[in-house]
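In structure tokens, one chain follows: the form predicted alone.
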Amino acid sequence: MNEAAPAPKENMGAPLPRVDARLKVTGQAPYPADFAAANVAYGVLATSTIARGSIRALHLDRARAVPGVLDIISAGDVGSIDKPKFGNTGASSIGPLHDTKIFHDGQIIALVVADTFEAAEEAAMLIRADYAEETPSASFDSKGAETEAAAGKSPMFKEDVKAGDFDAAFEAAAVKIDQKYSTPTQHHNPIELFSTTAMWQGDQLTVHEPCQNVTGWKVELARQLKIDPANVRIISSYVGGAFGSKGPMTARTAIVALAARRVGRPVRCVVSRMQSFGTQTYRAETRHRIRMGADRNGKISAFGHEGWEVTSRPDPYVVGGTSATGRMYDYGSVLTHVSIVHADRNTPGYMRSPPETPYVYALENAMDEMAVALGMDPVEFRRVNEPKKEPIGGRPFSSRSLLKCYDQAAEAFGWSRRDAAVGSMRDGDWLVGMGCATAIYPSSVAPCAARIRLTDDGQVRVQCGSHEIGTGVRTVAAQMAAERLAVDIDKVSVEMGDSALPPAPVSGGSISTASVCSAVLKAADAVRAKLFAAAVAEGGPLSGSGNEKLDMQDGKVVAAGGKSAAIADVFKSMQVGAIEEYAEFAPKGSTGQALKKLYAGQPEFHGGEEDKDSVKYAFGAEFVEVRINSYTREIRVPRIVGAFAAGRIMNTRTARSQLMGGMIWGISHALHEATEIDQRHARYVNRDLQDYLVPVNADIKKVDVILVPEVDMEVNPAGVKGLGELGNVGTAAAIASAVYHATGKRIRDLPIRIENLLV
């Protein structure tokens, strides 16, 4: 892969190395399960082997007899804690040990605690359950699965967007398509396993767990344990892979905390990779029907998108990507509808660009099919349907650089050399196909707080309860502070991942850089204001400079007239050694309750399609070349080019890494990943990395990322649009289109495998 970081461009920050890079590559970064708790006991889960029914009896005698076993917590032992809640903070409403009912395969039925991990594991394997088993519903077509409209069932999805008279427009269209698409269940498999380490000191509970929402978890865990949130601390300094999997808290956390209180020792529970398939969230499987009508010049007049999603029996988890697909192009008329299908499965959850990845896959596939039906170039077809305003409410886009992305990506990719005829491009035994697709992600921001301390020797400490999940937010927060306070980034330290720090929103929805940088900007400006006031005050080093504009440069306070003073001299005049400021950022248009909700662990998102004045999105264009062996039908992706516009780029190195990782994940989404489900028993089959396929280095060749300059100060004070989830949105559709171009086979159901191309 091309590893060189791009040079800074207009409105783009320097490609500085990560401030925590050395800690990570030397193994010194403290991940939650690495915490050295004194006298720690070990917890191992026992999980169900059926997907629906109840436990008649749980046989624990053999497990209790294992030397070193301290306790076993099972149904009936957790009455002192409340059941979890489903929502943005809680993964599911299923309280696995609150009764004997089994809702899904792999549900927790017991937690064994022992002096050693080996003893706990042996005991957990000896637990046997007698079940009253019922026939489960595994998926869409299973008997007993229940379907209902998604709108209004969950705060995640408010309405089915629509505009104009779709039925009349579709009926009158000269060219039409009506096709179905699907995406499979996919599971998170982060390198860092899921874990919980809980320890009590009197009434004070500290939990070390990989987490994307320390503030929210603190409040939710306190509710479940019926204690004051002030007595709970969640620490997650570094996270080894997340992207939604460590966003909502699972039932395990409270169970482990209860176990630690019962045995009077810290308890650490590391979930096996196999067990994580049933105890954590995953990407819901989806089905789609898209109807599209256009005139013979390629102008779309009707767009209809219906979606169906599998969720658990009790929880109304909704993906709901029609909010984005319904606003992508200038459709003329729009009709959408989303349904959720309740089956006997664990509750799905967020996975990198949760709504957009499956829903945009269907839309962009349909766009390519319509371009073929019209005999148009796919890029030109999108250009013809570029909107001046979003089609649902007629609001302007705060910025929309999609066509710039297509222009730059197409040129870098060599799209003009593409022969449009299906199967016309070859290289020896290899069929060559080229495809493209749009990427889109809402640009949101949430309330956030930060504390900054500047000392007289120019050292800066930034504190914020956000999370370093691998995106580089520590680095961009340091860059923002260094920029505003005119110090070298080496003088900035950043503390994150602790609920004792100023609260931050969940690290999800691509809001972290925008939210954290906006709060850091506000705190830094408060420090600047105090420093400036002291500099020009009587007795200050710039006294007498008047009210002329002040700035900071190279560790100095500089007046417009040319006078300057070292920071140390300003501090000396103040007779203090440090300035510390705490700032709260609330997005423009937020309610008076926004900051209260932040401290309550339920921060409001603002932006995307929610704002009244404009619609805010980041955009990208992705171009893919595939090669398919004409004999074996082996599929290869030798190169992929993506151009992305996401407002101000705080650090071109970390941004490029995120976008590259997103496109690689998109390749995985298209060609590799699928959780196989036993339809008879509603059980996951490939629960390990031997059978759950993901790309390896040999699968990924050349990945080129283009950062398109864009200025958009409507999105937030920092001008930042999130991009962590943008890169993988269009990739799978571009690959599907390229496969069609090479072979003439339109594969609408992911993943695309060799067997799809043999028939």
Second form
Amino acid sequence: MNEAAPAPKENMGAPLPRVDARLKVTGQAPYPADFAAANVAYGVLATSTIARGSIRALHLDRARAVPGVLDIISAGDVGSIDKPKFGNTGASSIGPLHDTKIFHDGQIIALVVADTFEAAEEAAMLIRADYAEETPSASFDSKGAETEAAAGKSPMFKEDVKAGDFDAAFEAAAVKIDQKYSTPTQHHNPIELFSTTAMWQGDQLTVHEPCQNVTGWKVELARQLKIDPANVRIISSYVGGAFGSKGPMTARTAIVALAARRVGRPVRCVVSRMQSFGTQTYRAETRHRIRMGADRNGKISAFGHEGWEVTSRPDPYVVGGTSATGRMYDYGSVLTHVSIVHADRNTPGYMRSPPETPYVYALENAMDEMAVALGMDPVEFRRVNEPKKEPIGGRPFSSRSLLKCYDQAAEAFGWSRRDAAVGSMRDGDWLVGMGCATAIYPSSVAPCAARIRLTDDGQVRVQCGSHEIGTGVRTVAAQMAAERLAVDIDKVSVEMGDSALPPAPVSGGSISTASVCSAVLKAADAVRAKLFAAAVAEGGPLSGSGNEKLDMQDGKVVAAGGKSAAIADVFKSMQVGAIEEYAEFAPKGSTGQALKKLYAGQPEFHGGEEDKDSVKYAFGAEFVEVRINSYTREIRVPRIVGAFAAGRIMNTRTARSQLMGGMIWGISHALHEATEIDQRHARYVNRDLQDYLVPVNADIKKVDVILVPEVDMEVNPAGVKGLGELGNVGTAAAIASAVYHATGKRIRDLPIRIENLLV
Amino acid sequence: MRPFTYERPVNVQAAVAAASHLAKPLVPPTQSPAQFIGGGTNLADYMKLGVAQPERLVDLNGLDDAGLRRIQVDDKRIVFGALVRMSDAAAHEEVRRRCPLVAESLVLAASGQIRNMATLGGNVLQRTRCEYFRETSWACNKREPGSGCAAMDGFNRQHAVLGGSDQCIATYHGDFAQALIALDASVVVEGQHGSRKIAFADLHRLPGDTPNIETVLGPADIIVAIEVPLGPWSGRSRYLKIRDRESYAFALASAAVALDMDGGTVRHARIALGGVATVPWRAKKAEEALLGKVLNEGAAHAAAEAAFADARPREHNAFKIPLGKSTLVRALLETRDMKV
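Given the form predicted alone, state the structure of the form predicted in complex with its partner chain.
First the chain shown before, then all remaining chains and molecules of the complex.
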């Protein structure tokens, strides 16, 4: 195991290296802030130092006096542009310069534009604001925080799922737990900083910005600027880490575009690491109460999950992971309720497995507690509660390989060597603990368009407005095209990350491989159909062969009888130099508006829990070993094994890489990451990578990924379940389980740190 | 970042002159308009953040004195030139052999990239990384005397439990300095009035009412050398650093320990504590508690209790007291068990 390029098993594609690997490691991949814009001016933000109140006066004189300063845009200067909207495309409804009100710490209060970055930065530091300050509410326990039921407040969370009579079942249960769990605030902190470069040519606006949704942004930016979307182009060729943070557009983009129009020059604004904490989205802190009841054989009869999530004052951002936790096991009865708590904070946003990371953490930590309460092996406890159908709607799973994942991961990990007694395993001064947990992620898909051009020399160009955010989607799109057209991958080029290309959905929700590959498959098949028709037509090189028996092999059209024709010969008979096909893919069950909405930048997201006939999820099982020093209690993770089943694996190398990265993030989630909030001021305290801890290389020892074969052609035409957000679900619970096993301490609040384990 | 002028003098006298030219009476060196820069790993960071706003940078990397870049080891002492990079000192064979504590304190600090840049002279003068000091919108008596201390009742998980005052509880984060203070090192300083030697224990000042004054140095003083005396304790010495992650993190607690043992009995102990105090922290009471004792778990615990007898926790850093004690216990036992 632990090979970079695992050998493909059944229903898995070759571990081809990423098509852009060399560009990336040699620094030649052009990230948006690298684009060489002529005569560019530099924008630097000034941000608020209070979380609630209003600006009484903004002192700009010293900033204006800095040599090289061209313009300063502050509250009231945004003229006719419209306020942002909160939704799938917009991060927040807060228009920071539309009035003088302060909604949160780090809110944009001005944009300084200057000839040089240094002058703009100096000037921004010289801006002083007089505030009328009000006492802010920082989080759950703050005075003034407002709690409301989440269901129906956002289109992303329609209802609190339930089944059966929870109260009665919980009351009657022989063994029960009732516990609270929490997860901290987290910021994505991609290594590539956030940036916007805006340039106008007449009424045409081009924006270079790291982005997971170029089509959506094009439409939303045009709306804010009150211009025709046809005049806006968003380019985001490469993205240096996104994780959801570059999904929704923030207020900065339109402000920088406005600045470029005002100064009559391209303007580039790179946001500092510190300022990104307040001007971008983040994963808000969550709290959970879980009640679970079971009989003495371990069969669960009652599952109750209540969740609370922080959001901003104006926006009802909610993740609501109970729709996944409520369907995980065969519970008997389910009762859930999600609340959002409005505080004086910036609006949270998507972060890798937004609902599942916090909610499944709580569920899986509770499952481990329950297994302990029952005196059962935690793997066996899950086996006993494996469902035939999901408990909420009674629908089958399109496929569910969870127990296979447990079996294979347990075997590779050596789970049978675990002594179940708490604190029983030691290695010198180090306590050893072993734990496990389930990973789950819904298999969703969305409409997507793609264009493929094949030329007579066998070169293939794939165009699709999706986004290479590090997942390898360029590579798997190339693989899909190469496979269908039977050409070498070296002959395929892929263009992505540009709103001028055929539209693709947001690169979020682990939908990209499924959506993009389904569209590429359709376009490639259209190219094949054209080639086949020409090959067997009168005068074609395979004239007389049946059209329906044709296939492509090694750059040739091949007939059933073995006769074949080179692509070049088919082109010759067609008297054309290129075949180009444009395909639009809409998932089964899409509405009639699905494609129209795709072009409008609001694609229908076809969720894995939405279909009538079945629910669709990818699953995994993760096992970890922790070591805790018996004196000083630092926690280390020498090894972690995860087995995952996610339908067709397009590329075992990129799939492994995604899952491994996810598990590493899961370790981070368990032991390291937290944005600390000064509760008095509702301000973020550790706004840099010095104090916002993520694991370093030395923390990550052995990470094994097992790809479990699974075939599921119900999910989408490509047979692909997304796995980009699967790996980090459950990891933190597995670590909490291992920590309990080593120490007897049940830690329910993340991250688990030394102070939680000191005697 | 504010505009500044930059100069690169070629000898120590010129560097002292360049800084003293702008020095103002009663202004401590950290706030002086002229700042010396070595590796720049701390100063350049703080300039970008607006915490340091020098008018003139005096770069010491052009100084021609070869001694500034040399490590000399004999039976009595190690002398480090102040411009020696952390990575070179950490990798020095003789240093590692004769006094593991010094090498370990260096190699466990920062990251490889930073250690390649940072100088030893700059290292000992590094400033706190208190979150409220690093970001200029917070009240901070160290950065802006009289403005208050936002950390005192704020988020203070990483703050000091020893050596704090009502004005400041910012931790001194350095590791190398713990080795130096434990080993009775001294620094050689060149300044406006020539050369002098300062005991390392006297270099840093407790925050008291003037947390902005961090050392006894004047604004034109340059550390040119660091001397570490060697003795029977040097070989049996180590640095134990406990942190949230395996590398590239400041100590939550650390212990610098050097022992001179007579069989199982402690003849002489030298102990310093990092991550828990406002300045490099020698734990003399812990040393005294060990004198003449058989070093077992009980004796180690007694020493740890003595080391933290005066500790004062705030809301989020109380764990540093038990952690600091455990760290010292573990460090003492591991040092005892070293095969020398």
